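Shown here is one chain on its own, the form predicted alone, set out as structure tokens.
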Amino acid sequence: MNRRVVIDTDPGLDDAVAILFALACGRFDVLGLTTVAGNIGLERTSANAGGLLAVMERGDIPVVSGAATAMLRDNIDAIVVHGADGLRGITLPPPLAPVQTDAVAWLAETLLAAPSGSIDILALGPLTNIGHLVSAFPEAAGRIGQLIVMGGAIAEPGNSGPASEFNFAADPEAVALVLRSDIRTTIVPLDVTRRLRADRAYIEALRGSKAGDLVADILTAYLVDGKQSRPLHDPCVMLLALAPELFEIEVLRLSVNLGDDPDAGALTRTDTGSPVAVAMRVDAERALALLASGFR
């Protein structure tokens, strides 16, 4: 059977491919999109995660906009990797459906209505709509298959402050109530992401589908040098949902820095933190292999 999941996103270039993978692959059964503010804001995630949708005749998929704002602090975007539009001006048509509103709600009914652990959470973005989903409906949260999540960094540098990854410095009160609460997560961080890089090779053999095309002129912007492209950040949380046995998993004990110097968010190993799943390598040309799959 394929695997119910709701994409938890903030789309974003690599967050695209992610959404165009899991809708393409037929492996997963997609209830729906939430967005969230962080690459950009959330009006444009919202946008785009419809977009994608419409790209692939997906009307049947809600998209539900969710927090516009971190649960605490000011917000912070990458909109110098993604663009102001999120995609790079890689353009895509206009929704089917409306966007509807409160994806925590939404989120908790379809929890709930569902029988509990039956519905996975693919988190692409900050945490704030989990975040706030663990503090209003906990019934609700404690009813969530897995929560896989792209975000931190252990052993690598960040790519926010020193040691801090983006996603999670962009609401670091949201990931510690995750990561304290009885969900089971598994996080993805920066030191497996950063093994997973398309050359133009690559980019070009996935052409020949709808999304394989899209995919290969949403990487060709991704590029860093012409050559090779940004790390595969988010697609990972798909190809860890799918092929575990790729990835190798720690559970290690963690705490989030909740301070307000260049690092909050950041990860540390105490003998009082959480314990979490935490990816800590890939097999990144059997990863690299499966994604491409997905588009032919």
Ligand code: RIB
The other form holds:
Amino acid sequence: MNRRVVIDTDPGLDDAVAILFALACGRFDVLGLTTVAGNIGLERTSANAGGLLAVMERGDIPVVSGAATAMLRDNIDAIVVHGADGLRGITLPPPLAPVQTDAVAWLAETLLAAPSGSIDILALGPLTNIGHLVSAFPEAAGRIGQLIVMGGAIAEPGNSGPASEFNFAADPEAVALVLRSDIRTTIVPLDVTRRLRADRAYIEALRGSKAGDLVADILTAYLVDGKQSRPLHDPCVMLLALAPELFEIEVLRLSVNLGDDPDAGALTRTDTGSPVAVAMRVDAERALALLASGFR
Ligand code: RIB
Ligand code: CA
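Same protein, different condition: the form predicted alone was shown, now please give the form predicted together with ligand RIB.
Then the entire complex follows, led off by the chain already shown.
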């Protein structure tokens, strides 16, 4: 039975791999892509999301754009990693359908129209859209089956500030709203995602299908030293959704730094923090094999 999912995303090279895997593996019913400003601005993340659907000939799946800015802060970006176009020069066809607007209202309508708990949200970027959903449509947010989030760092150094991870640093207030909500949430932090990287042999072995060829091109653009890719952050969300047994999950009480210092968005374990499931370890070999299997 395929899981019905909405992917909230800021594509972004690793988002693109995660989205193509979800579309190609045949194990998800993707109801829509909601987009958010993150790696690059909202216009680009939305165009990239539409381009990925066009490659897969999935014009039936809507792209619904959401937040162009964080809830309370100036935007940060990750252009240094993803390039100004968000895909390091990889060109995609134009979207098959116009990008819709108001992702938060669309999420609320979609969740309220479906049986409670029947739709999961796979969150690959800053949590701004989800934060607005929790704030403006708490009844709809309460109908989310599970929310799996790429974000945060527990024992790992950050990739935005010394201890803060990019998605959470981009909108700490949204993280706080989500952690304090009663949505069944699992966080996949840098402690796990940094264990998944692709080398050249792995990348070339993905080729042989439309999605596999594009993912191989994307991962080649995502190589950090010519030998290994940067961490496969966002694909870990889809892999956990499909095979949670590949991950070791702990429930931690977490608080998020809402200050104005370089570690805004950083997580700390506190007795008064919100209890949330956190993937702390992964069987990287089996996770990489599962990822590759999605493109065969
Ligand atoms: O810290 C990694 C996260 O930030 C990933 O989701 C990547 O796409 C960027 O959004
Ligand atoms: Ca992302």
